[in-house]
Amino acid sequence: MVMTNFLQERKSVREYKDQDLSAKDLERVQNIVDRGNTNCKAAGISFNFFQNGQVVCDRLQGKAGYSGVMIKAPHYVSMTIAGREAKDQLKTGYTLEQINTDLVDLGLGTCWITLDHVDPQVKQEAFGTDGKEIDYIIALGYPRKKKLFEPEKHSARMEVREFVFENDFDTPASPDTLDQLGLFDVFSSVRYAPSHKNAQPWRFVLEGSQVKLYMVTGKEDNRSLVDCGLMMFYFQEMMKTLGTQKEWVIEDGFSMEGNYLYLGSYSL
């Protein structure tokens, strides 16, 4: 799939089907974790697979999930990452939501679920000694069939004004600005990256042949950072289907722009 119709049409599941995965889609799912531990080994990332998944919503009924209800699957993925620094923040998002296209590749329903409130005596039950490290799953498995006039969930999004800048934050980018760097459809589509309640909390400078990258800073930056590094991958991903083959470089120690903290740049 095209990866900026991929991002508009990207939606969590929040129900699956009270079955596991086929022995075939198991070993897929396998392979792709395996591959994920190998490539992010260098950068301190391992993940694990947890085919028991009613041991780990278990453990976490009431202490994980979404207004304390826990997403119940029939799998878990977990992301462990070494750092926790700024930079390690912007890993994790760009690394699982790269494992998360894979999965969710294979047709599997797919949902992020957040552990870093969870207190790390419950993770360690949940998924063993080494659980307590964990922040950060992935709920999988086959997907309930939507019910029957059962409505989409739609959350607002930002213009691309709203968010994309020339210069300086007081002047948006204009439409044709963008069109002629070949931009619009891809900030059009980076509207639609997830992000913690809906915060959308990336913000673009175009600077002379650079998209410069900021974070509006606030009181939950450390989940922020996440988000951003999740919509980093997409807007990398996007800019390959162009033919751009280049990656975001990554400041060294972030500095403060008024509100916002600068994170890095993408030459065009």
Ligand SMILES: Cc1cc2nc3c(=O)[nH]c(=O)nc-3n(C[C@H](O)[C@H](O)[C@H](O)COP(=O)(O)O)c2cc1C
Contents of the next structure:
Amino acid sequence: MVMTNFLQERKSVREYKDQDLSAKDLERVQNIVDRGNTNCKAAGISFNFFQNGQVVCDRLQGKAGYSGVMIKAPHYVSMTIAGREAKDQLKTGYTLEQINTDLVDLGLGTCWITLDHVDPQVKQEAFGTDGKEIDYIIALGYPRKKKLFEPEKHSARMEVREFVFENDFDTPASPDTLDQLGLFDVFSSVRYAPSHKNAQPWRFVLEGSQVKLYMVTGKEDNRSLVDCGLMMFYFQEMMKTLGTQKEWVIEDGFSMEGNYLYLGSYSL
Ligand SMILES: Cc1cc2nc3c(=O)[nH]c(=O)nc-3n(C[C@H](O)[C@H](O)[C@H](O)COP(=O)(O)O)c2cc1C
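Let me have the form predicted in complex with the named molecule next, following on from the form predicted on its own.
To see the whole picture, the full complex is given below, headed by that same chain.
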């Protein structure tokens, strides 16, 4: 997968063909979920593939989805994580988006659905005994074909200068600095990452050879942490395309700087 193209072309799909995936595609999805379970077991994370999407959709109708309407998909993939600390929210974003990119790479349409506000009893009815711990699922299926003349839907994104800064939050990063560091394409692509309500709560500050990641705080910090975890995944993947295999170093205790929560740094 070429990550630059992937990010620029990706979008959430909320309307699916009224048909199940083929047997081959069901197997491919199951393999992705199984691989995710093997890789993430030590981190206390597990995924589940719900092939009968009807039951899930019926139980969550009016309680989750888009403006109160559940996103009707033939199938859903869920994620469960042992803890609810800030670091667990980052991990949720990072690992579920990893699975999501693999699903999109199969040619499937997908959309994150937030369930952190849904009554645990309802989640148990939708997903079974362990279901009450599920805060996020991914809807998946074959995307419904666009009708003739139906406009493309695109969610607006911030410009790079609105979320990448040099040394302090008053100085937007100049295109020259970004070019010199080889980061112009990286940020031009990661700006298309999805986020809850398209909030795009991530902010970057370039300091010498460090890229520091901050989060805008507000009323939905747990959800913003998930968004920032997902951004960490995309940033790291984009850096791999430049031949760099480094990883984010997450802070031990997160500290506030003004309205921003400092999450960690990436060494160039
Ligand atoms: C953590 C997370 C939670 C989301 N939750 C929902 C949701 O509950 N319902 C929904 O319709 N879309 C949800 N989305 C999708 C976002 O609304 C969407 O990514 C954003 O508006 C940008 O649009 P795009 O993905 O089409 O580029 C979620 C996305 C993320 C990353």
